[in-house]
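Here we start with a single chain on its own, the form predicted on its own, put down as structure tokens.
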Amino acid sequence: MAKAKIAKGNGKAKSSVKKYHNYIGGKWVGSASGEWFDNVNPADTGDIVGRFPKSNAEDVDRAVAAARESATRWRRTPAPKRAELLFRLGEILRTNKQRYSEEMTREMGKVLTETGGDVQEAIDCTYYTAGEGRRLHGFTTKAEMPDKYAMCERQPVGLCGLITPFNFPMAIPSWKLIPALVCGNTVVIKSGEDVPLSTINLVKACEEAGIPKGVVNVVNGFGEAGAALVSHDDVRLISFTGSTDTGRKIAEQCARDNKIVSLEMGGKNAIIIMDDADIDNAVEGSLWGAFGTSGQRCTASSRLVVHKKVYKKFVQKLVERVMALRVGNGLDKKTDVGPVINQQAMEKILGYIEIGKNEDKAKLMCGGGHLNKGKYRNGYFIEPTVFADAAPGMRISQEEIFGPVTTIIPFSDLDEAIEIVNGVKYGLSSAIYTQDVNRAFHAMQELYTGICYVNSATIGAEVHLPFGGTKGTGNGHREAGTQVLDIFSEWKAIYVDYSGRLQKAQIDEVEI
């Protein structure tokens, strides 16, 4: 996790950084703990984005007792009206997109063509799911006894807890918030630490489309608040979107005290180049998969598989490509990658790094180097990097590194090439190039992810489809389209009988 930062050498008063503040009960305060952490930017440290409460379990507190109050209220109005204020929020989200992405681009490093595709995707997910608020359906179905009705209905969770990463400060606690306040609960947002000026501009947009006070509540800060969120007596449900590491935790606290738990977590995503694959096109989507967001995403391209007869054609043009990219602050529109998002992912991806070079047979094609002279002196940066010639059981070919890193493995057939793909602990995404219909849907068919891909990278899902993955990627659950509905929503089956008498189900005889 994160350290808070300190203001140094920006030749900037302390006192000319702006303040934000945690929002609760619909209003803007400072953190009981009356302590502050700086939100840098990953291009240049000397650059500070604005100053945050580092909050505490007192915060939580009070943020839960707010979303508690607010409860009964919010869920009794009508999901249409609810919906109707959610519309509204989405048209504020699209008139200020232009600003959202470039704070965002600022705090967070990727570049702005990607920002803006962020704040879309929340602009996107409030306008699909403003929608549901008058599909949120039930069904009807035939009693087993005469003079008697059966149906069934959606009812909200409870108050949630919600919990987001750096990677998509907008989109994901949209994906979260959004389905949230449609069913009818009202949510405690800990913001991602290292991206918080996102959430709160989220959040602002909420207050300003008037959405109720105590239905949203946001508290910025680290694992303390995280931690008081999840082991809150009243919060009832998380969804969580990490590491895996950090979601297992979060699993074993929330089936200690029966609380409803969602997560979305790591990846290790491969894409498929068959032999009669149009190689300039999977060079193009292998480039956009593995070295957008810095490589920076849960379903980031990872790891290449590639057919051997097309194998060293593939590999020059996509050396060739890498080789060409533009690192470089986000904000300059002729950047290509950005910065990784602090000192410690930054270390973390350079030791995977070391790590490749040193296993037997990986051989280092470009980049691998930190960036730290000149223009880059200030920021995060590290070369977009390619090892080609890896086996499926290495390291750099099994484990998440989370940056700008991927690594080329040769197959001979596509039985061996779903198996390489399937071959790691993760279950995210896939993808296949082929011009033959019969491999596509075969892949289609045994490729064990969540999520795949014809003729694309393994990156740009969409609001309407369900999103999530198998294995140690999740615990089943789907954010996005309909599906997400069934994690901020509980059934609640419900019989009439009209009869007049008692009827006793299974058991008395019905006369035909």
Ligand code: UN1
The other form holds:
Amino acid sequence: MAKAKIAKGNGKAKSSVKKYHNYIGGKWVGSASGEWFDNVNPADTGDIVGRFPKSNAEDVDRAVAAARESATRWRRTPAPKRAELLFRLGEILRTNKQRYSEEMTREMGKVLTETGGDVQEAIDCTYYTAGEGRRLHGFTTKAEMPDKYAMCERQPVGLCGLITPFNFPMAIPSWKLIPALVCGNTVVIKSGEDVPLSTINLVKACEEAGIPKGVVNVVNGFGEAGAALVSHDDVRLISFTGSTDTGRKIAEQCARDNKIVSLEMGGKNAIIIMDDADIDNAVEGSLWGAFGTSGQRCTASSRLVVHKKVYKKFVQKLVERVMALRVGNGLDKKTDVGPVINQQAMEKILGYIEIGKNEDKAKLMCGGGHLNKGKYRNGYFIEPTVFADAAPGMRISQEEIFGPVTTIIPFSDLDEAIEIVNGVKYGLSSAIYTQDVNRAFHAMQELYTGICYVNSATIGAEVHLPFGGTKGTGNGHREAGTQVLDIFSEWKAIYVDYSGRLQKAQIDEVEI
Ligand code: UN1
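If the one shown is the form predicted on its own, what is the structure of the form predicted together with the named molecule?
Up next: the whole complex, starting with the chain shown before.
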């Protein structure tokens, strides 16, 4: 996934711009350095959404100290009681869904229906995961010695550092925060620098729900704050979603410090369209999978692998639909595709379009341009772009672009298609359109990804199923579902000997 590295802002900020704060130990505070950064609307860079504290290691230190201080009380709060507060949080999120969605579109760019979906995903995650407060099942088993009891239970891992990206500004923080809390951990969140307001909205809701001071802390800022969190001695776990480059550095640091680390990084997801597919349905799915969120999803359908027998028809229908997409400000109800997140992302995406045209020499079917005139002049807009006749090894077929660009690759036999889909360094999501149950099951078995869809695009994961990928996408963990509990809790095996004497497992003979 692409990750912003530069501060947004065009110097037009006025003193009337609203200031937001870090949340540390239950207090809303500025940064230790007194510095601020602007959160700019990517559809209109003259619109400053808010001003946020630019935090450094000192702010992180204070947030970690607050999280440490509240750890024992929170850990000892019974899990069903922790969950009650989370259910209350779910209610607050539901009540404010509209406002959160509008503010999210303003800071992030994606269209209102999608930011509504983002907030809804946070609501779903909160209700679903809060339910775990009354489960968090352990198990009992039989001990090998008489008069001895054996059982296993989950315990919190401790202090968690959560580092979140820009593309799902409330959903992804909730995927990390809610399970961390239900398991009894305290947290410090480093918000995504392009979308800090949605994290602040989530955390204000936590405050309103009555989650005790110090349990949830937020520092806003850039890589400096993130790096300080990752290397802090009192942080036990880092959960990160973002670019593969940053993820690798985090993993290296965590390995040196022996911290638990969960990573969710890039994707180069593909849809297979078989010759027996319902072509209109496959076109709809491809359009949504490739251009929803302006292609800025880890799960975006950035490759369409199409059977030669239906290739011409599919390409023609898809291109027709792509050319009709309306690009614009996500707050405008008529917009289909919003801007990309910032200047750096835009340059990277336009760079890949150049690679597609020149180095790779794929066929540009539509789009390819930077929209920078008229209503587009103050935003980061790119025309929805389709490349066809691409080879599987081309850079545009292999590397994550994270923008409104998709690449069509022809094939002639299902196993060849599966090889193409699996032939990248990532393994997040895959899909197949076919009416043939045998082909569908063969693909479900052979596609080596963490998520797989049949007759649907590569996006649209639901919160009660595990989310994550194979190979370069992650490091073996899964968020969401009940599987996420394995990130935020550790198993404790407990033996109770009620024989009243020393019994040596593996050594004493037991009379039968
Ligand atoms: C992402 O792709 O970065 O599956 C997260 C989906 C969303 C989450 C996507 N529920 O499309």
